[in-house]
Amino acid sequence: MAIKQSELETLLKNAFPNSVIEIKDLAGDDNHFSAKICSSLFKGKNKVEQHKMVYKALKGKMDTELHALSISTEEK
């Protein structure tokens, strides 16, 4: 089973408000996405803590829905 982009966008952009988020499908299949995403909430967090945060975003969806995510984060 695959995640649509707008599911995926949904719930990063509900995780984190006021962000800065780019998502591309990168095979065209829902399965393959890289996500950059830019966030105040990502302040006094090193990368490991905020790749967890975007993890815990997406509520169990990795592995199960979506098969790959390349994420890349920044402190807004």
The other form holds:
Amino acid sequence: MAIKQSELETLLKNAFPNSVIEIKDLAGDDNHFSAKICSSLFKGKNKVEQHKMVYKALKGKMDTELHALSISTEEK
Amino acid sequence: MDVNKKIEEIINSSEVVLFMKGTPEMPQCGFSMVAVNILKHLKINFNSFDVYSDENVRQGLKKYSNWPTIPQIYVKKEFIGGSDILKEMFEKKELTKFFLDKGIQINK
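Cool, the form predicted alone is there; where's the form predicted in complex with the partner chain?
Starting with the chain above, the whole complex follows.
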């Protein structure tokens, strides 16, 4: 299990254009990241829906290739 | 037994149910530990289920809730979220009101 930070960033940027995306490597093992996303796409969605949008952006890589992702979402 | 039936049985076993890695006494993952600590801090009665004890439940749960990670928290059968959402609600002081509104006993 592992994914490059650059790949994670590309996946999120593709799903959340014109958004603020901050990714932090939490353990230096390409397996534990945090992602803070501020996007207008979250407008009107509750937290579960917002986080599901983030998981969807990862195209099935969550918990298969990427072990841990701490997610924080904000409406812009 | 059909895995969805088993999942629903677990979800119905208590008003608050936490699917986690490990047990409240011995969490096996940081995110599960955060969720347990928050529920313990608010002194909420909850049932937990160790997904490491049943791989079918662990994989079935992802489809059941359309949520790929563990832990998963259910309150009165409703999926509330994972560790990040529980932590965010806790930090924003929204969690106590949330539980009280759902009729869940909190004895701080």
